[in-house]
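A lone chain, given as structure tokens: the form predicted alone.
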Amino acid sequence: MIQINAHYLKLKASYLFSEIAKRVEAYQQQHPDAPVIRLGIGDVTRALPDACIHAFHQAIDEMAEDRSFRGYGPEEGYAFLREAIAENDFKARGADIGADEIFVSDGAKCDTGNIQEIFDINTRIAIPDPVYPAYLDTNVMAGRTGAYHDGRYEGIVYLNGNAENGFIPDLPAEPVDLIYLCFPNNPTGATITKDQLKQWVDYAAANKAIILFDAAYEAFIRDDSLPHSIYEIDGARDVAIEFRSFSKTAGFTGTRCAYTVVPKSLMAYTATGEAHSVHGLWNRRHSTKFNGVSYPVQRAAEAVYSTAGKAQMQELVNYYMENAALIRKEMQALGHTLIGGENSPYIWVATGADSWSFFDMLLENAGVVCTPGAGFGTCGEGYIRISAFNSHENVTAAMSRIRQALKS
């Protein structure tokens, strides 16, 4: 008799964004003529930068000729893209990361979910709350947790974020092995200073732990004092893996390209204390289960680092951040406390009510979709996340609708 992986049965009944989609579909069936404005899921709405489109077309043309056609590429990514990443995203900021420490992939979501495979099943996991659901759910699927009750899983060390600590969790009160961090944060939009991040690096070094640092939203940082990469912090090479994505910064959500940095100096250990290269382990996993991102997509990603590409990407970031500023202004004018939206495309708004009820109210009364904070963890209750990823026109209309709904 074939048996399922019973750990999947521990998962909450519905993935957050699937539940949102079901509620929106039900609303649209009841109100077929009512236009819905989506400020929930963090999907971009503007076209790829012209520099990327030009590179994409040129690469497609190469694939049309036998003499320039490419089949399987290197699983880790083509050298031209890895070198551009190392030079522009790290060395330019004083971070000592080499091209051969970068692994190109089809998405940061995939990498943050897959990375746990190379660590022991008994690894002690620390995960922030609120949190991007994929971090938690992939460890549930792997069997690292116990039962789910009262909004949490047994076997996970939860790092509480709240208004009192600015949604930057305190260091774990007990030793842990693997720590998930995301800054600028999804969902809260909170940012971390270099001094605060240094405390986490020092903790990881003292406990022989590893930090999984999700920096997918670093391009939205406008405060020059904030770190864009954990590798700007002394000692981080020896304790951290970093994840980046072209999805939000260059509009690649439908094109799919990202990368993960695993320094060669990063070590993990056997039960007897023997050190092994995490870079080597991830390389084995990556090359065994992944055949690489397509050549045209990687050429399009490389174009992000051209002079024109940098300017066009910054224009996209500025566009969404103007939306974020408008959302902040309007929600504050309505009397809501919030964070985010200054160095992040997400605005985390205190509702003063149950977050799913507030979600339903905005959907029913304003035709606007947000994301209920409770879907990100127990500490997200009483909050919603509003995304700046939409057109200026839609964001302006959405805020007008919300204003009318909350004042009525």
The other form holds:
There are 2 protein chains.
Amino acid sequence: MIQINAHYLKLKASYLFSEIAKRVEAYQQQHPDAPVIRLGIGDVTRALPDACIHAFHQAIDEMAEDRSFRGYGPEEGYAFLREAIAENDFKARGADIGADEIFVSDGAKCDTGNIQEIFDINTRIAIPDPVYPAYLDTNVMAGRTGAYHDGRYEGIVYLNGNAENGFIPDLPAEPVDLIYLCFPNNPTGATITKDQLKQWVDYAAANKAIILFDAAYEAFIRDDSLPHSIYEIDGARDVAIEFRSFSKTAGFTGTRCAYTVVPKSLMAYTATGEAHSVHGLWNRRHSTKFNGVSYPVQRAAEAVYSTAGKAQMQELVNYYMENAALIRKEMQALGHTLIGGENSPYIWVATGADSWSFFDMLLENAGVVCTPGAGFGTCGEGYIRISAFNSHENVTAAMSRIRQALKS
Amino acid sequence: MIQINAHYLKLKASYLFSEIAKRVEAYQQQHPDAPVIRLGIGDVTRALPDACIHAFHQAIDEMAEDRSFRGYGPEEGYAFLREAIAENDFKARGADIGADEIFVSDGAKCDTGNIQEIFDINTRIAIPDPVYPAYLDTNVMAGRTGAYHDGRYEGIVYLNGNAENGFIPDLPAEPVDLIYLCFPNNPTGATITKDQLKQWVDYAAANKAIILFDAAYEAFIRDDSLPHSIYEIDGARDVAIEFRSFSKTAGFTGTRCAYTVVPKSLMAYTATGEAHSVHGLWNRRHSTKFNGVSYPVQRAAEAVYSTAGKAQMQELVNYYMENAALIRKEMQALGHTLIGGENSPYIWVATGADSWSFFDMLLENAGVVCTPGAGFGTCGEGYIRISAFNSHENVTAAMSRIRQALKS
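In place of the form predicted alone, the structure of the form predicted together with a further copy of the same chain is requested.
Let us now look at the entire complex, which starts with that chain.
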């Protein structure tokens, strides 16, 4: 008899974003003439940069001729893209990362979800709260947790974020092996300083732990003193894997391209302490279960690093950051405490009520969709996340509606 | 201390295709002026069909304007593609598969590798020999096998293919829960009749087993009596998952699009026998660890089902099948027993010597790269796989070189 992976039964029945979609749909059926404005899911809304469009078309023209056609590419990505990444995203910032340490993929969601496979089933996992749900769910599926109750899974070391620590969790009190960190943070928009990040790198080095650093939102950093990459921190090459994406920075959510950095000096161990290259393990995983990113998509991603592409990407980021500034200003004027939105596209707002009630109230009274903080973990209760990914017109209209709703 | 997934250490050190690449590189360094002809890796060589190119460009133009831009799409694929697939690949052949049972992905390699995750770790697995290595490797990584020795992993039920059974394995003698089948077969090119496939479906139904049916090469079937899909067999909806790909049929190896069919009536069980929908499990896995296929790529794949697209795809398939016919004729004329190449792009040739020696001899004396059968399992020893994916010119030249080499 074929048996299921019973760990799946531990998963909370409803995924955050499907629950939101359900409530929005119900609202729209009751109010067919009241269009909602979505500041919920962190999805970009503006067209791909011209430089990417141009490169994309050009690559498709290559695929139209036998002599320039490309079949299977290297699973880890074409050298042209890996070299552009290493040069621009790392070496230019003084981070010592080589092109051969970069694995191009079709999404940071896939990579952050798949990475746990190469580690032992009994790995002690530290995960922030609030957090992007996929880190947790993929470890539940793998069987690294016990049951779910009171908003938490047994067997996970939760790193609490709250108003007191500014949503920068403290170092874990008990020993852990694998630590998920995300800065600029999703969902809170919190950022980490180099000094703070150095403490995590030192902790990992002292404990032979590995940090999984999700930097999908680094392009939104405005404060020059903040690190864009964990590899700007001394010693990080020996303790960290970094995840990046073109999704939010260059509008690739529907085009799909991302990458993961696994330094060759990063080691993990057998039970008897024998060191193995994590790069080698990930390479084996990646080449066995993945067949590379679409060639034209890789050419479009490469164009992000052209002179025109850089300027266009910056313009896109600036556009969304103007929205973020407006959201911050308006919500503060309404008396809400908040963080984020200065170096990140997310604004994390204290609601003064429980998250889902505030979500429902905003939907019902303002026709605006946000994300309830409680959906990101127990520490998210009492907060909502507002996303800056929308048009100026929609964000302005949403803020005006929210003003009306909250004042009435 | 962070520990590795020790199951990775059981994997054979060298992946088949990397070993081939190493030997070809060594040969080329010694013979810089003798260009090799590659009939090894099954990669297509001809341009994408015009209909796909046209749709691809058009979709990119949509991504260039805010008003038609697409961000995150549905993880399971856009309805336009899923509906075209259900209509053309299934309903048109009398197979009762709905659009909502289709999960679009970026590759059959990913799907056939990932599918095992949703089943129990103690699942008894039956895998053919010879076989596409990824089925086996992904189960090794997951920890479903013991050690590797004498060419086989402990804990796997191997289904032997050989000259006696025409490389259609017999039903397993011991009980199994999950069965990998691939027809038209990679690497042997063997095909299965409806009556033969019905025996497997009946076996699975009787044993509450699930069949993982890899039909990536169905477009190469010429014999109208052969099934293109397992769902042409009565009862298969309740026992089978099918994998398909646009890679070989429409030249998408570098463009990346595939799909997996999980019928809603397919069940797997808890240890106590409670039935769960496999569709629900796969949906959860797919939406947690994957973020959908690039929108323009899905539009290009949809175009395969247009009138022009169908004709162009057929022309591509015919082109490669002319190569297959030539390879068959030439190798038979040289006195080799073979199968495949009539309803598949692969020709499986008895070498009369061990596989790697014959591989080395063809490389050294003819400058032609094939794939040694032993790389696909112990039952592949004594065979090579020749691929029809190349230009007529190259295949003709390769056959002429092989003729010279084998006659001398």
